[in-house]
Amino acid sequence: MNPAATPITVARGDGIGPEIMEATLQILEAAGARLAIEEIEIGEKVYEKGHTAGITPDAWDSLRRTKVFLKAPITTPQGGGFKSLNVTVRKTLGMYANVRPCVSYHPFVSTKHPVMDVIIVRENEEDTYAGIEHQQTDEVTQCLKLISRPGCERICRYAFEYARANNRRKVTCFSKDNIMKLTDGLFHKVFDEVAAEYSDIENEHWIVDIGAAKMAASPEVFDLIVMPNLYGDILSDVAAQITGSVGLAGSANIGDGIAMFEAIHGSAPRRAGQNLANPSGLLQGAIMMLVHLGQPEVAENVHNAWLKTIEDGIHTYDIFSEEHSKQKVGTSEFAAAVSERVGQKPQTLKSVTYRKEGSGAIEVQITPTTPAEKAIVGVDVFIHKLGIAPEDLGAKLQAVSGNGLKIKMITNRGVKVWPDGFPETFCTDHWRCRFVAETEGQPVQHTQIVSLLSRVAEADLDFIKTENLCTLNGERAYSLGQGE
């Protein structure tokens, strides 16, 4: 073993997985890679064995010893009762970052966006995306979407640092806090305090609706992007998409010291065994690998090999076309193709290089945080009621309100009911009651809010959930109800 060799594990994976790890392997041998090899075992066969998260402690043992990760895509069986892989290995080793370079290699490629060149840097671990839902209604079901400040300001910053390492001139934000005032807000506030700390970058914000379209039309406007979880997963298959293909890109999942590496693209069972499969997703994966590796020049020869068989025309099925390729290969053809083509550089498309200096994993603090002055001001209980007229209602929590506490407003999936409510609103079964204090300004004791839910209790009102109102520093911290 040579002993400059950096310690990686490696998941050949399902489907096309081992085919198309086989041919990155072998370009990174070609190329000169310094790389210490432990395969592990995940997906469908670990599944079938009984651990539902389709991986074994001892693979555990090995993520954890070597923290750089290069997977091949899995099956994750259909049915209830199976984790995802790829959230439980993010997650569970806190890779809070998810970064997807996006690249048109027009001509050779057919793209209406020839010269798109975004990066999509994804939040990873927070939002919709904690998992944590519930039904307890007959007609409602609800997803509790998390944004943290902390979770912000580390992607934040990520964002700005990747564009500083690999000369990105502009980071822009995506969110939707013109209607999630107080998570997408959280994240958009933060974008900015963390913006102004690198005056050498453009930076600019979008509502994400908006910024998707112009995207999808115009993508050559933007440099890298910034996103919470589920907008920046989306986002990132169309940008990936509408570069030609989404078999060409690559994915980083990036913790503090640990990393993992992979292609966008899933494991296409009806492809496997049949030396179709295009490898470049997983490559692209690992030449982001070899630069967190600190080995940029190793990953600049990788990189212009595969620039060069592209240019060359050496195509897999699934990009070949007879107006730009000129030879169809399988997966195997296309490994050998771009090893011989080690140490070239593309000659129409633009070529590749990797700063030396200061290359590697891309390191950020974050600030800690600073306890505010909390007071409850009030308590909305979410009941379960079907079949009620919201005037009904409202009759019942008047009699109910009392020690301090005053029924002030009804909603229905966020919309106001009650009182001076519209009949033509539709209702389900789901409410949300705001008490607050009888005394305006007047903070709310724990002891209320029980006291309360008590006599919600004996009125026969099944009550869900509670959510309590704070004030933090002075300022409201929750939003208002539609039409409150």
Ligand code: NAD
Given for the second form:
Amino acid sequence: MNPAATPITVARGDGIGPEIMEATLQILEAAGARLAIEEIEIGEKVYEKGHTAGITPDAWDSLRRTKVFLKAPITTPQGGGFKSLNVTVRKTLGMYANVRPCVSYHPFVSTKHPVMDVIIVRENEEDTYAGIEHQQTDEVTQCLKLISRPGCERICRYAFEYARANNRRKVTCFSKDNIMKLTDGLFHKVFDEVAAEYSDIENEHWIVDIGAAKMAASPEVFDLIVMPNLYGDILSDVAAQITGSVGLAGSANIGDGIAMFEAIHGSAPRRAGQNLANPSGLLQGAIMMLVHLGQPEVAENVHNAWLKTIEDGIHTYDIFSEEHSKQKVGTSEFAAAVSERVGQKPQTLKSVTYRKEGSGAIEVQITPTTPAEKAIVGVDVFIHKLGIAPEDLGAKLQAVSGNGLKIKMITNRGVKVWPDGFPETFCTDHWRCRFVAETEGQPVQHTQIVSLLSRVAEADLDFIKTENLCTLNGERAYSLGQGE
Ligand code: NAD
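Given the form predicted on its own, state the structure of the form predicted in complex with the named molecule.
Time for the whole complex; same chain goes first.
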């Protein structure tokens, strides 16, 4: 083994995975990447052997030893019981940042956006991706959206550090904090706090809906966009696709001292085994890996050779066009063409430079949490009841009020329906019943809530769950009902 070689873990994956991984490794070898490869098996075959997460204990050992994972796409089996391997690996190993550069290659690859060069930085561990879901009643399901301050701080700091290391001038935040004032509101607030520490980098915030529309119509006005998990998942695919092909973009999943690099697309099973697939997405992931490993000169050689190949019109089927391409090639021929061009630079497309000082792993520190002064001032009790009128439920809950707690309001899907609801409001079988201290604002004890729940159960009402209403340092820490 070359003593300068860095150990990495490689998985060839499913579908088109083995072909695009072979192509990528050939190019890396041709460019002199210093890698000591440990191979693991993950995905379909491992799921079939009964490992519900698609990965074996040996494979975990390798990942925890090398801390660098180059991964081809895998096929997630349909049906219940199987967990997504990607989500499991990212979350188990704390890979909190997902970086997806989306670049157009005009005039060599067809795109409506000739000058697009946007980095999407997606928070990778939180949001509805925690996958905490419950069917609560016959009619209503719920998915918990968890957003933490450390999670927001980490991803926002990472975005600014990445921008600084990669000469990006502006960081944009997308959130929906006009509606989700506590969760997305925290993301936006922490973004603003972190942004204030980076006076050399411009910052701005867009509400995600109009921001997404703007990104799809005029991506050239953005530079780096940081977002919570779900928006980032959706919009990074949109951003990659509008550059010309989802097959062109790579992705880095970054944690503290550990990282996984992949293509953004999946295993495209219909294209498997035909030497058709474009290996560029995985190769872009591998280029980010080389920078992470502190081999920027190799990353630069591979990236420029790839740009030259694209510029020479040597294209796989997904980006081939009579107008822009010269030669339609398969996966292995494409790999050979890139390998032959190692040492060359593109003439029309802008060549890339990776600086030694900008390379290597980015690590961020987060501020330790200072616990706030917390007081419980009420409780939301969620009740499952089909076909009851809000006034009747209100009367039942007035009857169980007492011992320092009174019913204040009932909402259905967030809209106030009692007291003084509108008959037009559609009601499901899922009621949020807000109890507050008899003298509003006074502290409420856990024991009062427990005895309230006993009375609710004795009144033959099926409570599904409770949420305490708290103040933190005197500030209200819960949302009001619409119409409250
Ligand atoms: P997909 O991204 O695999 O493929 C969608 C279509 O895009 C393909 O049919 C093909 O036409 C095209 N395409 C994708 N990659 C290409 C490439 N490199 N070259 C040329 N064309 C390419 O999406 P899908 O069909 O929805 O998912 C297939 C499987 O992949 C599913 O099991 C899914 O769970 C899995 N998946 C895995 C990952 C991952 O491992 N990171 C990511 C997404 C999906």
